[in-house]
Every structure is written in structure tokens, then in C-alpha cells.
Amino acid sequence: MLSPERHGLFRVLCLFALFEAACLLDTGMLFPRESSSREVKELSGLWSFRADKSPDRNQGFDKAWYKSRLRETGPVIDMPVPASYNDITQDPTLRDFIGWVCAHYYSIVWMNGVKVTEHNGGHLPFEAEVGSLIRKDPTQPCRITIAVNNTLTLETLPPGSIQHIDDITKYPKGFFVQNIYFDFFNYAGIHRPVLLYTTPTAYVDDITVVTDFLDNTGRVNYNVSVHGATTATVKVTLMDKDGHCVASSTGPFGVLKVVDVNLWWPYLMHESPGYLYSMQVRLMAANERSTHEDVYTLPVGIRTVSVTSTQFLINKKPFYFHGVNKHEDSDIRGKGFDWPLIVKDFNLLKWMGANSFRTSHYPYAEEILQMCDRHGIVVIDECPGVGIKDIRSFRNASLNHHLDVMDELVRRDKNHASVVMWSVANEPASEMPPAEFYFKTLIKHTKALDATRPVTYVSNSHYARDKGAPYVDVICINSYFSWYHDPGHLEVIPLQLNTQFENWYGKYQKPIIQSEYGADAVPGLHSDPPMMFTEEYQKVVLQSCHDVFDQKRKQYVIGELIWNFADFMTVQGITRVVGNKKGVFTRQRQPKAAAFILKERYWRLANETGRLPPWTKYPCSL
């Protein structure tokens, strides 16, 4: 458990951590601005944390820890928030610890021993309304307390199981594992920040936005939820990058229309990439008794996505993912957010021409999709649909559970300009006869919630007679040849990767996306003629690749996807050593040849399309 002393002058508590929604889905899920009307407050810094470590990982609420403060309780330690707990201490059962301490998959949260929501997931905002609660006595200073229990069961996302063992002349009492079916580590903590925000009585609850353009005007459909008010007058207010009124309406709803306008473009495909309008709402609403008036801005980009049985479109216009796959993983943090490391990110990116990635295998922090917003990075928005391996996944629980988390991750990423496609689950066992009506189920609801916007899942080149392809509008493969299969045979890769892709295009005539390939390479570890995890067997494993994709990009092959970024962390094991070393930069993001190898390609794919100013050929920062 984790808590810390704050006084309490702020209404909503919003807490930004690796959880998902608990307020019900018919409100909104606005990233918490301040403006005129809003005040918000950020609660990161030192918490004090407490794991419960009883055998039945119940003393917590046997014994009502929430009711007081967590030092009053027993011994506790200091814990940053955001981040990670298991890399911050030197304790090793902390580290591996499953059960009741701080953040996902299961959260509770209280303030001032007063209990306000609880949630089931990860990696998704959720809010509570806490402003009774602060004016009870707003002289004294107010509690909040988060109990979150990571364990994985057949029915979370990604999906995970506990084995028990009870033989106690090989393992202590009360021995179990974790069992997952992903590969990497399963980090736990209150990994985003911690916001206190204020809104007034009446207020903007929702903001959905569609934007479409002709010729040179631009299109912002919009549809502005209200709270708290039966009646009230909305203004709507679209600025360009200088603050200029380009276009205004009023009323909840309606059509906002821009001449000359400037559409969102991805980086490296127009000379201003990532354009963003600012659309400014205003209400006003009155009682017998008060008005009230709340203001929001939300960032729009004007652009259009759409797919072609060949080609992904973006503005009407091809485009080709070449990118990267990436994880919320770093030092020390693990998964906790952390701008420096987000600002490196970006620039190593565009430093290696890359415009595009995958958030590979969860949500990321909402505030890494407002930087791809401004800097035109385009992004494939998974949910944490990974490991789903085990038939019993397959089951209502666990399909409900996913329809929720496709719910709410649509709610709250469904504005970005950069988010062009969904990602609903990352090789599923979909060769398992539930599959077909789990994700014919799950890919309808999907379009359902946005029409605007292509949707995928990621399958493995194993399985290509997927249950799940023929509802997807893009097929997502991951392969890794002369790796997992044919290990060392680096003369299979030409043969097996063309194969491949015409065996998926023949069956489903669906655009393609190698969205995973690569190789293990320990940095530094060096082989002529090249041998497994040597840099040099990691070149040449991609720049074979890169033959064949150079091929198909020409009739159906839409894009590629490097896995991966960064060198990541994974449970300890005989196949990893300290970690996944698929990295084309290493964990601390130092580049690897093979970074080299992507820098090279990706500038020439960018420069290939002609369209480009002389400045952009050559690598830039932020």
C-alpha cells in the first residue's frame, strides 16, 4: 500500500497511474488540463509503501491499514512515484514480490480511510470524485491510500496463472508462482502520475472529434459531452499554431469548417509534420441560484486514414510504417514514467528516421501519444491483449473483461491525430476453435466504438489460417526466421519470409505489416562469419529481411516494424540473459550496429518518396 499526506483543497482525484478506468463508461476520460476553470495538482514524489508479505496476502484489510497512516501500520520505506517498486530496493523477494502492494492489476483506492473506487486492469487512467470528502473538514490534511494487487489470472489482460506447490522438501511453505505468457517482466508500482484536478459544477465531461477534409478545407466534427447541467451553451472555438480563430460554432455538437487548412502530416512525409489546431471549449451554465463556465482546449489534427486491399492511406496518400516496436522499460524506473527517458526516445527515433511504432503490448502514458501528436509520429494503439495462449482465456469473463479495456482505451486515445490504427490482442492462440468468436466478437465491437480507424491484432506467421484475419483490415505478422526457427541458418530467410507473405496476401488480400522481426544481440559481442547474438548476426538478419520487404513493399507489404527498440527486461530464465537483447539500442540507448543498419534504410524509404525539402535528408533532434 501506498500513501501520501496532502491537504486537500481539490475536488476529483485522477489518478494517471498503470491502471484503467473505474468510473463508469458513459463519462469522459479528458487528460487533465488547467485552464480559467481547472486547477490541477500533481501528487508524484515520495510515498510511503508497505508490501503485504502474509502468507494469504490479506493482513492489509484483515487489519484496516487504509484507516490510518501506512507508518502507523508497521515498517514502511520510501517509494517514488511514478515508477516501478520491484528495481528500487535491494530487497530480491521485493523485486519478484506477486500480491497487495502498489499499483496494477488490481486496485483499491481510499481516502482518508474512506473508500472511493476500486478497479479491475492495467495501463488505462481511471478518476474518482473525492470533492465531498475534502470539504468535510478542509482545515485538515487528507489520506489517500492505494492498495493494487498484480497478480495474473486466466480472466486479466495480459492473462497469467498462479501455481501452488506444496512439496516442502523441495520448496518453503506456501511456495507458488507466477506463471505468464509473455516475454517480458511484469513490472508493478504506480507507474504514471498521481493528478488532483479541479472542475466546477457543471463542467465538459467528453470531447469526441472527427476530422475529414476536401481540397483545401478541413473538416472538425465535434460532440461535446456535458456534466452536471441540463441546459447549457457551448462555444467551440478552433485556433491555429499563432492563436488565430480559424473556424467557431455553437452548441454541443456540429461541423467546424477550416480553409487553407493545415492537415497533420507524419514525420518525414511533409515539410511540417504533426500540425496541431487548438480547439477551445467553452460552457456556460446557470441555476437558480450560480453560473458556472468551464473551459477546455483540446489539441486536434486534421487528417484521414483509410485502407486499400495494397496500401495504408494517410491524407490520401501512402504511407509506409517503417519503425519500431518499443516498452515502457528502463533502469532503475522500469516502467514508471519518465520524461528525460521519453525525450531521448523521440529523439533516438527521429535521429534513425523512424515514423512509427507500435505500443507493444499495452497502452503507453497518455502524454508519450501527445509528444507523437506534436512531432508526427504515427502510432498502432494496443491493448494489453498479450499471452493469450490458454483456451480458458477465451471464455465470456475474459471476453467482457477485453471489451471493457477496448472500451475505455478508445475513449481516452480516440482524439490523438497519431493513433491511426487499434490493436486488439498480440499473438493469441488463434488457431483454437473460440478464437473466431472471440475476435469476430472483439474487432466488431472494436469498429463500432470508432469507424474511423482501421483494426488489427498481431498474429504469428505460424498460424495462417488465423480465426481472427479475415474480420482485421490490416494483417500484423510476427516472424522471426533463422532465430526461433532454423536457428543460425541464415540462407532460410529470403525463402521463408517470401513464402510467408504471399501465403497470408493469397488467402486474405488484406495489406500486410511485418510488425515484429530481428535478433538477439549482446552488445559488443562480436563474430566473423557472423554467429547468433553477435552484432554482426544481427545485421545481417535484418539487412536480409530488408531484401525481401523491398520487394513486397512494392504490391502489398505496408510497413515494418523492428523488434525492437531497446533492450528490455524479462523474468529471469535459461534463453534471457538479464533480458530481452533484441534491442537495436541497449537498455541504457546506445545504438548498436544495427542501428546503424535502420538509419540508413529508414532515411532512404523517407527520401524515396520525393516529397521531402532538402533539410529533411538529414537526421534531426527535437
Ligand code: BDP
Second form
Amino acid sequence: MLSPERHGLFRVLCLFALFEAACLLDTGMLFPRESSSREVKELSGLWSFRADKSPDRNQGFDKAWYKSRLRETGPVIDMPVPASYNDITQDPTLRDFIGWVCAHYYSIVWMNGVKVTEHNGGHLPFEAEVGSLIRKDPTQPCRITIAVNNTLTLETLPPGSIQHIDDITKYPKGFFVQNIYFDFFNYAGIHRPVLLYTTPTAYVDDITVVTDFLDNTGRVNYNVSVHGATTATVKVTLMDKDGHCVASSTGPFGVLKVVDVNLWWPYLMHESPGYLYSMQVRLMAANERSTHEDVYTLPVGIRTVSVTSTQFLINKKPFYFHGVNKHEDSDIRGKGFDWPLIVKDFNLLKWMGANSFRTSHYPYAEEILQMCDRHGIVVIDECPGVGIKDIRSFRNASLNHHLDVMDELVRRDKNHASVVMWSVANEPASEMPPAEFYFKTLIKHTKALDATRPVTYVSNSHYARDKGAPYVDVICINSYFSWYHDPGHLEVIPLQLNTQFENWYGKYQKPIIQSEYGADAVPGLHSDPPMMFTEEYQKVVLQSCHDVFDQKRKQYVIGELIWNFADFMTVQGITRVVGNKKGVFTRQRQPKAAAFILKERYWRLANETGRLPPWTKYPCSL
Ligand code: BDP
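And the form predicted together with the ligand, for comparison with the form predicted alone?
Once more the chain from above appears, this time first in line as the rest of the complex follows.
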């Protein structure tokens, strides 16, 4: 993070009425859930918000705004939480604000004026123990203040840099811009719910499950870590969908055997996809003074994942990714978590017959992964390693932060059946000399964290010398033939795509996912013969690629993910028409012509597997 003093950045403090958090990697990050021993309180709603517009933009810290109610420090505005603050008001300086605000990217949290935590990095949860501060004076309301800074540096993920321009004949005094090397708007604010939750003094701190099966018997290897107890008894019970106990065990680690197992299957690969058991962990603990009971229930899908040189196997059967890339992005909310949007997106995914998505280009809210577990939507879980283009972002400071982010990501998402692969980066400048050491280290580290899932990073087809590729399990390639190269020449697609696949497979002999392809289409813009930016052009780009995928999926191509599910916001620029228009749905989630092409194709692909029951045979209406 760049210091605000040096760079003259704004400050914004968010304040309101309860708690929040930070994290050390030696503790768990179980999703906060209610149980007989735990209470969860969601602190979503309207918070007070203030931008620091003082000349040195440091007033919030100088005057310690966090020590009193924010409205007592000066004028505040209402700010919904969760939401990006950028598109909530009519103020362009707030839309493009760079500096201190709430939760993405760097956060400091105070409770009743006492600092409780700091966290470096957006997208992933953090927490802090605040019991002693809440209880200090139970008759007084609690106050939480969060300062967040969205400044990106060469060491953050994603990286960025601040550029000051001093030419006062052309720019106002103090003018600066934030340069970014990725293609989505750098929304900021408290994007995810803020939760206050309780545990007994001794509690289940973390659970790790690894599953497999042999014939009809499923196995759940579990490991429970306990916090706050000198002696503890752990009892683990696995229940099926109807609440019947199917296996149990005692002890902090062990194996649960499930006879006649219901495996977790992807959507459209099985008639009941997304089967989840409930694993109840009951902890009885005693310390010198008292005994405690803690209960935590984790949803568990039993499945395996593996990779050969030509296939991706789920439960030992070939799986073909026919899906999308997404963004957390919508009108008004920006990247703010929103249940109606999430449910609508899942309905659209199922409508179009998509069985998978990649969390381009950062970890999505954990609630979204819970939906994927339940609906059988397969996930490639990507960390925020996007836009690593500057050679200085390959230094140790960046690598160490990247390793920490992978620790946090795996710690949060390791138990999700839907997550089948980790993606450590998107389109880094992997031709640069330091890239080899960087990716070798990163991929090795990720495999050490989780030996059960393959690891990838996403390459751009135009990087001929991809230094990290020898270390990945699956090759993921993005390419935009007849768009960024040979614009308007649709006729080059079959040849160039075919050459791309042959080159990559020839060199690495690893299965390949076409992890991005597509074209911008401004909804309602038409032309025949097709021209760039029309719905017809987008359709033809897709169809030309599909013909090649159909040949290559018989060999080593194991998936295709359209760029993008929906239109999304970007910085302003001459190649963007109020955002990136490569969505097959508009930003308001209405289909463009391309959505129907994909729907037709995805249902046909699903149907070809022959494992669908009659009611899902295409064409069908959901
Ligand atoms: C790809 C990037 C993606 C962009 C896309 C595009 O991975 O983030 O949005 O290009 O230009 O290379 O539309």
C-alpha cells in the first residue's frame, strides 16, 4: 500500500453500530453458522460514511475519527452495506475515489475506538475476537469504524500503481491516476456481509475434509482443530439429506465410511446433482474452570477429482466444462453482495445448461460457492492474481503476498465440493524471466496446501514462451481471434484456434481448457454481414470457435468457458462502451442473441453424455 501522506490520497471512514474483524493464518475460517452453541448477527444495513476532503487528506487519522461517532466528526452520508460506494451517489469524485474507505483493499477496523485488526487484500474474509471490547460496558452501544484503502501497488494483488502528473499547464495541482493492468472497474467498499458471531470459549476452530470412494462406499477423511481447550472430546456424525445418520466417529481426526454413498455430481451429469451430506461436529471441552459444548455443521459433498493427459475426471468419469467466466458486478451495487442477483445468475446458468464457471479474476463470496455446492455447478477458483505485468511484481514481496493469499483462499474454500481446481493467476506476463521461479514456487506451494485438486493459471494465447506452463496440471488459454488480432476477419478463427491447440498440446501434453473467448456486442446493434460490436458478429465468433472445440474435445480439449457471462463495468477507455460488452447477457441479465447459441450448444453437449434422465433431455424448459 502506498502511504497516503506521500501520495496525497483521500480518506474515508465508515462507521456504524457494532463489530468486525482480521485474521491470522494459524486459525480457521469456517463460515459463521448458527447452531445450538453459536449465534450469528448480520450487520448489513445503512452505515454512516464520510470522505476525508481535507487538503492533506489525512484529517480522519489526525483527528482520530474512529474515536467518536462519525457524524460527530463532520457531515456523513448513508451507505448501504454490503455495496461498492462508487455508483451509489451522483458524485464523480466518489465514483473514481482512490484512498481510504471500507473493506477492499486494505482495511483497519476499530471497535469503540480501539483498533482490533488490519487486513491486507480484498475478496477474502478476515475476523477478530472482539468479546472483551463488546462486554466492557454492556449498557453502551458498540461502535465499529472501518477505514479501507483501495490503493493498488506493485505488491498488491491485483497490482497497480499511482502516477502523479505535475505539469500544471495541463493538469490541476495534485493530479494523479491509478494505473491498473486488469479489465474491470476497481470497485471498493464493504462488498460482503459483516457478521458478528459467538462461540463458546472452547470451540471448533477449523475442519478439513477430503473425500473419496471405492465401489459403493464413500470415505470422508476429516480433521478437526479445536481452540481454547486443554482437554476435548470430538464426536462427528454424518447425516444424509433426510437427516439420517449414515456414519459417525469420535476423535479430532478419522474416516467416516458411507455405505451406498450418494456421490456429489455436477449439474447435468447426474439426475440428482449437488448431493450434500451434513457433517455435525460436536465438541465437549473442559478447562480448569468449566465445561463447554460447541456444535458446528459442515455441508460435505463426496466426490473425487483427477486429471490425465487428455481428460478431467470427476468421480472417475470424464467431465467437460461447458460454462462461463463471471464477475461480481451489477448496476448500482458494483461488487456488493446481493442475493436477488446471485439467485438470478444461478437461474440463468441453469437455463443455458452451463455446468461450470471460473471465478475470474478473484475469489467470489463464499455464499456463491455454497450455492455451487448445492446446485452442482463446478468452480475453477481463481485468486486475485490478475494483471501481473510489471517485472517488479515478480519480486519476493509480491510472491510472498501471493503465497499468503493462496493460504487464505485454500483455507476458506478447501471444503467446497464444487471447487475442483485452483487458478493462481490470470494472464501474467509469464514470458518474463522471473516468471518461472515465481510460478514454480506458487504452484508447488498451492499443491502442498491441497494435494487433492489440480492447479492451473490462465495464459494468453499470445504469450509464446509461457514459463509457468510446465508446472500446471491443466493448461487454460484465453484467445480473441478476429477481435484483438485480425479484427473483422472471422475467416481466420478456425485456422488460428486449431493451430493454438496443436501448439500447446504438442508442447505440454496436458489437457486444455479454452478459458476465455468471445467478442463485444452492444445489445440491439445489428448488421448482416456481421460487423464488430453487433450481436451477429458475437454469434459468429462463438460458432466458429465451437466448430473447432467439437473437433478437439474428442482429443484433449476438456472445456470451454465463454468470456463473459454478463456485461460488466471497466475503467473508461476508447475500447470500452460504458464497460466491457462481451457478455452473452446484458449487465441487467437480459439475453443477447449469443445466449441462445450457447443454450442450444450446452444442452446438446450435456445430452451427448447420455447420463441424463428423460426429463432433462434437450429441449426442455426448466
Ligand atoms: C482477457 C482478460 C479479461 C478481459 C478480456 C477482454 O483476461 O479480463 O476482460 O481479455 O479484453 O484477456 O475482454
